[in-house]
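Heads up, the chain below is alone and in the form predicted alone; it's given as structure tokens.
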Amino acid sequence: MDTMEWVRGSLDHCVKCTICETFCPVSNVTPLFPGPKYVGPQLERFRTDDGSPDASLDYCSGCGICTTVCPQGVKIAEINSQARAKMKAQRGIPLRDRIIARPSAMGKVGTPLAPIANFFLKNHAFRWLVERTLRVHRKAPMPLFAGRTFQSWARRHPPLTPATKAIVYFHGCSANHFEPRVAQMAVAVLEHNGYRVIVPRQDCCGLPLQSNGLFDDARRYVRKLARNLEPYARRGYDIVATSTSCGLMLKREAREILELEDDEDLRTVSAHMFDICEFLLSLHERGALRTDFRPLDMRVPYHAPCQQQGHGIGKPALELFGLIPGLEVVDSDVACCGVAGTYGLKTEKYDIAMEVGAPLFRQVTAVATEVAACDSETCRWQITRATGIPSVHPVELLYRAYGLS
């Protein structure tokens, strides 16, 4: 049985318990999306090669919560993603979706022109024009270009000596073009724990393309990235990611949704893929993590993003935070911030995304004394934009507590 047959076959295990409906963050705030059970296992039985009979499928954010909570193991989110790709291929994919699904291409254009590009991104008139022409909401969170890529920094960064171990860092598009400081702090934390950090040349993981129904393009990106990382995985190096969604793409989603289970390079990479907090916690459990943390007298709200739940690793950042003296962390326990990658950028979905994230925004505003913490870059941008409170990757708090700043 191939991957697509296995994913689609899982719908027969659906007992219509509606747990997925209860947990779905989108169907609970808008009637435009009737729920994951309806557009997933139920509607899949009526789909043909002609596509989906119901366009409400496009209002699924792809957060993956339905698959995570299903007690019968039905691959609901995966079924929906594949069906949405077929529907979009037949009905046409807007230019907007083709553009925002290519963050590395935007980064390559915008990084050398960062001062000019950032001026326009902060200009209300320009954002209004973009909303009117491309239908990207003028208030949606848009990251600013860093002006210098993390890759350029890494090529000039002297390796740690002496280092007894080596690890590969998969930084993703956001850390390369928009948040290189996050990547630099991740390198510093790993080096502090005795690792020589290898940073191969790399490009997008293809997740935004997959989410927007551009499966063929996504497969090309995934295969190229897997080829670049496979030689290190084959030699036994672990690979860590600071983006929970990009890490999950290489761990599981590309094989299940894009039907790349037979790609040997990807299978090898998947077996060595870790979220950075997952990896650091595993070090601690083996007694190998340095715990020379200085006190951080802060009260920080923490949000575990949807895609992290798909890893099945719990909330490793929370356990790591517990090692830092003086740090008081409040777990939001909110399912979703609403943005879901590129979903919340779109004019027709922006209000839905904000309504989904409203409980989280209220908690962050009530709790934060300085910053909020979240593992996913798009979620951090959403939280910061909605609350005005800076949201940081958990690795930044570890970096501070190690006294590396």
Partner chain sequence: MSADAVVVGAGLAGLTAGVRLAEAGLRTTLVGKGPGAMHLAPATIDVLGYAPDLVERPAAALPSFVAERPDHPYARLSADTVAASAEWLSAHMPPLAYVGTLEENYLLPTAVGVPKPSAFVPEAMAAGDLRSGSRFAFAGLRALKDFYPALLADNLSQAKLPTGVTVDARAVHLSDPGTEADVSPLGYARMFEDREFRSVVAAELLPRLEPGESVGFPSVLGLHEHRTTWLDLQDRLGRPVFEVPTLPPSVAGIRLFHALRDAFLAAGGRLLIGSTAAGAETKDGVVTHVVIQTAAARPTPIEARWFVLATGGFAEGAIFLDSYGEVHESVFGLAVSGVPAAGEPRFVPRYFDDQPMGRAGIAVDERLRPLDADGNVAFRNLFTAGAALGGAEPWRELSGNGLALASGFAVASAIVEWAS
Second form
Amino acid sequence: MDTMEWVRGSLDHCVKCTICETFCPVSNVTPLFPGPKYVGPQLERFRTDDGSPDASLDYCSGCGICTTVCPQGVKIAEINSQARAKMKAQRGIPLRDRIIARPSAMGKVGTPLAPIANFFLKNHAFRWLVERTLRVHRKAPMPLFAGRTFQSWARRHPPLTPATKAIVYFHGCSANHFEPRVAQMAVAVLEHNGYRVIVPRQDCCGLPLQSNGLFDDARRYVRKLARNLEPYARRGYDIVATSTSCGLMLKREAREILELEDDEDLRTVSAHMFDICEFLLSLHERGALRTDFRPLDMRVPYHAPCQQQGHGIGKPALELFGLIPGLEVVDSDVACCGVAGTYGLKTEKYDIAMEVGAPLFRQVTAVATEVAACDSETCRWQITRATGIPSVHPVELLYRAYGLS
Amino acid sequence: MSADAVVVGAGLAGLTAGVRLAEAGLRTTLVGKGPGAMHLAPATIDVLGYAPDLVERPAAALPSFVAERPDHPYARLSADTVAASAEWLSAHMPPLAYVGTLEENYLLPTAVGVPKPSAFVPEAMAAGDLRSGSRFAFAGLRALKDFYPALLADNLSQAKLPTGVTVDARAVHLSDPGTEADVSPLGYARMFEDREFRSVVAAELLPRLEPGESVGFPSVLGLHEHRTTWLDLQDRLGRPVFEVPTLPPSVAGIRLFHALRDAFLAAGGRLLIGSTAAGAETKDGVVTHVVIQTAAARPTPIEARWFVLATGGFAEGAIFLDSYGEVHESVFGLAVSGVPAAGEPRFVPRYFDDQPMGRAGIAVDERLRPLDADGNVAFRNLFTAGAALGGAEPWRELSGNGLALASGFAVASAIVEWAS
Amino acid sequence: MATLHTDVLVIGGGSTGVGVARDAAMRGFSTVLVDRGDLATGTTGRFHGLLHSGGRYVVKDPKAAEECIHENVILRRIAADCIEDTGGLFVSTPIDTPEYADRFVEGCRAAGIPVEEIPVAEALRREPRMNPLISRAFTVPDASVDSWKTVWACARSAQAYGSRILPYHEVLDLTVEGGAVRGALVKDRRGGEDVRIDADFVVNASGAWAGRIAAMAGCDATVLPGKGIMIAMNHRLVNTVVNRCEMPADGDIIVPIRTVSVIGTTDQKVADPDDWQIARDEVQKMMDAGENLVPGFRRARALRVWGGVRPLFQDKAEGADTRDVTRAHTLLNHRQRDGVERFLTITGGKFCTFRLMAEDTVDALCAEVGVEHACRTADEPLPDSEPGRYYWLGSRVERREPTLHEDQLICECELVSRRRLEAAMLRRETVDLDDIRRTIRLGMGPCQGGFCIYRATGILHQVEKIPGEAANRSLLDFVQERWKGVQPILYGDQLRQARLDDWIFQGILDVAHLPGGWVGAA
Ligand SMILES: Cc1cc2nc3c(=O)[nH]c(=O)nc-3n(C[C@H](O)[C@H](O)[C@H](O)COP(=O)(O)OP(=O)(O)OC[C@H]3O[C@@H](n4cnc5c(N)ncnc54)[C@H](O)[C@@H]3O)c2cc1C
Ligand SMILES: Cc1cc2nc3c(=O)[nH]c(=O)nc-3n(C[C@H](O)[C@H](O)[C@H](O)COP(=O)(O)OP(=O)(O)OC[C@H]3O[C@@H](n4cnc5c(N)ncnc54)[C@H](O)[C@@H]3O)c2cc1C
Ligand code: SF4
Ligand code: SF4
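Same protein, different state: after the form predicted alone, show the form predicted in complex with the partner chain.
Next comes the full complex, this chain leading.
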């Protein structure tokens, strides 16, 4: 591929306008992080393969907002991720980051032991111990194991018949191990619209590994996943994801941050990848979405997470909500809830993450009558943990409005 | 995706067009790679500042200005449109009251102390008007590296002002609380929103002010709660307080951006920030789709009936000059006018001399539709607004926001009229 | 008129001149050095940045190659702080003569330059952006070197040994009495006053201007000015010096230096050494050459272009191509050549041989005045340099990191903090921001001063307590100076930047209407 298009090459487009800085949720709340322009295109000019001595870089949460708003096309967050990976490779990656970066491995261990594992996760003393030993903040949101994975449910789930259309569902680790309900509702909503839902075998997309600087491992995971999904994409099936961050990983992040532009499987998968709301809205625009929604009488704060905004598709969930009678939705204009994947779990970053999310939490508390809606799992857990208000994936509201429960 | 109208560009031109289209009931999608120059520019609506001598009365100056420059975009925009667009803006943005008329330019101090002509200005800047002469104290903030009140005051005392007007200016350096050495304008804007901070600043400043002095601050007086912040400071200091624009980011401009963005969303517009318009599909002299690049490795066409190109000029990259000296418009492949012939220099060695490429941009008909190389309308349903327009050198004329606002306003009128 | 007395007067504050001043001072002579401008504003400040291994010259000019490798080893020892040990590659690109590579290796061996062939795949692993179609690759000990830093370090060392350094002092005439040069008449271009400098000995180290100075004493020295242009690209496209393995040609080397990579250069005979015009076709030639070494080069961001003039000595003024003149240096003893005593001209050579040039010169000077002092410059490191401790690209970041909360960043592109800027302003005793720029790289990054010029002017106004008008002049001169070097390469990203800068200077600040105005304005 053209080397001028590499992530690093994009620093040439920076005109120093500071627009990214005005949006960065982290540098807006803490002086510990000198901001995207500084650690991104600016310092990158001072970096060689020997790495960079700027420890403050590690405060970047990787939320990607800077890249989304940069009018000149600088891949700021991607530059930061690559630089951080090099820095961590030199300084050593903490055990904590190695553990929280492997949700599927955690899931495999935790699922069969769900009751015990969940007991520990809810136990204050245990969380205190984890904080002391691993530096995972004791108050940080941690999901509970569901006990039965979505995969095992899907294997026994009878396919929709008769069906004229089929679609592939990429559920990601979290729906598999922690929130199979979200995945089941997604399947129900798709089936309600006449789709036979194919659930191929799938493992982690490597995103948490990537954001913790474990690039080689991340590449292994994402390539394998792409290899599993590619045959469907090649045959023309669209692939939908409920995890907006993992969907973005397959659409773009792996290609750019992990420098896998030449991976043909990944490119093919990316070309067929849709966020579930993006997909449903496109159905609606073609007149193919069922609109037999029953009224939902509630007021819901909706937060489009930072990774959702990275898709560059606007906020399709909002438009879908607009189809549901009675539903009043208040869009949050807050860019980030703070957690940004695994960032907010870390002891040294927990307070920053909470401060980033504070305006969102205030809004959610003020607006919600019952639930809040948000596309990303870690953000939902963060919102719930911070406000006590249950947070749901947008498909859950569609599911309810379709009367599928 | 589909819409009635697609606007490409989230600057003042694009958002103005977008808000008006959405409010007229058109399903409007606005695609912007990022926010535009509003985040950087002072938020004053400068209609015409130099022609090339200082313009005191823009309404009076415009007719001869366009008569001498038939290719200037103002030659396609009547003075009424310009005035109407400014009126629309101030009526529309209650939190951001604008003051001024097309009849007379304000003279507001810049951060180096040059009296700069502006027609419509945010009310919190108006008290800096130098035309009547006055006594000013300019407040320097300890950790803000983007404002040097001593140099400002020094230059202002020497500035060329209307005959008979004298200005007495001095600097007051504040040692506000805080330990960080380097605080951005936005950082200060947040600090000023805090009552406690304002009271500390006022307490330090008040005893050092002299009777009759107005106080100029760098433009950092609050973001979301700007008006309260400004009025409260004015109260505490018991005298007019005003903002002086300084280096990017522009807090005043961000306020304007927020107001327009919110109005667009409130009117039901679809906003796609972070995606790039990378091309278009056309048929029989009509644009049918704009093709955008989202995160996925596939082009996403947006179908619509009307399209607005508001991608800014060379500054935003949608119109670009390559290393061979060729100019390209990257979304619709439009012809770019005002480019010197091949082999001729694009720029000259002395910065303030007339630059041969200075006025390059999209040439348009009287309805602001782009023209092809032969001077014919390129696409019947494509309109252009803002800094993408050729024929102007807005940074020299000081006409940037005036042009962007009026042309954004005008293309929306043209489309709405067509739609009904 | 003020009068100064000194043992040795050195004319020219480039690398050669400061090298001579330092060497002479270390050997016990009182010395005065004058330059018509600031130090290193002649060819030395307008060069390519390459600490030659000598590889470039092994086939064409073996004598120059030997000098280069000899000095390369010494400079790594005495000026490590000014050198980044990037290493160098010679690669055979598709347009190169394949046979040249073997001659190149032979030449390196003969000149004593360590050379090693590496597999193409390994070369591409090290420099992934390099043309994948290269057929052979060799490593040599090239490096990049900062001439400003070196010159200032030499000057500081010379001062420590008692030299007086007088920038902005132009030699108007030489005093010749009784068949010997006795000193010079000098104009202080800042203070405006003329100064007479009486000297026992005069060394003409004025580079491409050496012929003019020699003529002032009625001596003859033909120096052919050979102009070359270089383009700095916004970031490091390569981290190793990359040379085409071919006879020297236009645009055959990319040097990674500091934050940029510089492609160069051309070689064109010019009549006037002050002719630094950049022609459009020269820029195009560089771009094509860049594409050959790094595909996509034309789409990368060009930051700035400049020209320099080589001092190439030739006994007869003929010869069309200046590339054919030796790059080894020449020492002219005017007693022997012209019958004028106590006057030497040192010219030609390279930046990287400046120490050797100085040694030869001061040896000759000692012989002329009949004293014996040994040269010590090959052993005594320059101030701040320690053998083996090379400059490192990340060093400014490293210095910035612990002061993030205590010090403001004024020039963001080149990481110049406020404290550093203020210290430079006080140390340099100048109100010219361009002098400050060369000392600390203020305004030299991508935005070319768009953000820092206003800040620096505001600080200058405070620190130097100068009137607004003087500050304005400095601001406007700096804006013009920055424009001069970008306008010939304004396209793509750099044009976007220039537009933002236009808006900052003319829109937000409206500097065109500052009191005092722009002196050069039409
Ligand atoms: C630093 C600065 C100072 C200024 N000062 C003044 C002043 O004092 N007075 C004054 O009147 N004016 C000033 N201006 C100018 C004024 O703000 C602009 O001229 C005017 O706002 C132009 O607006 P615009 O909407 O045409 O373009 P812009 O604001 O440049 O917006 C262009 C938009 O297009 C988007 N875009 C570009 N290409 C694509 C693509 N391919 N796909 C999708 N989106 C794309 C960009 O992301 C951006 O959102 C200043 C501008 C700047 C930058
Ligand atoms: C394009 C180009 C690229 C080059 N690249 C390299 C490279 O990569 N590596 C390398 O080793 N070499 C390189 N060189 C060669 C090297 O730069 C020069 O040989 C070296 O810098 C010359 O130094 P100098 O001190 O002799 O001359 P200069 O640096 O030119 O110094 C002469 C000084 O004399 C002063 N002067 C002139 N007239 C008067 C007067 N009347 N009164 C007072 N002072 C006066 C001038 O102001 C000037 O500062 C390059 C040369 C060029 C042209
Ligand atoms: S990275 Fe983009 S948004 Fe940030 S300063 Fe550079 S050009 Fe502006
Ligand atoms: S990725 Fe998010 S936290 Fe990191 S620099 Fe960009 S905006 Fe800031």
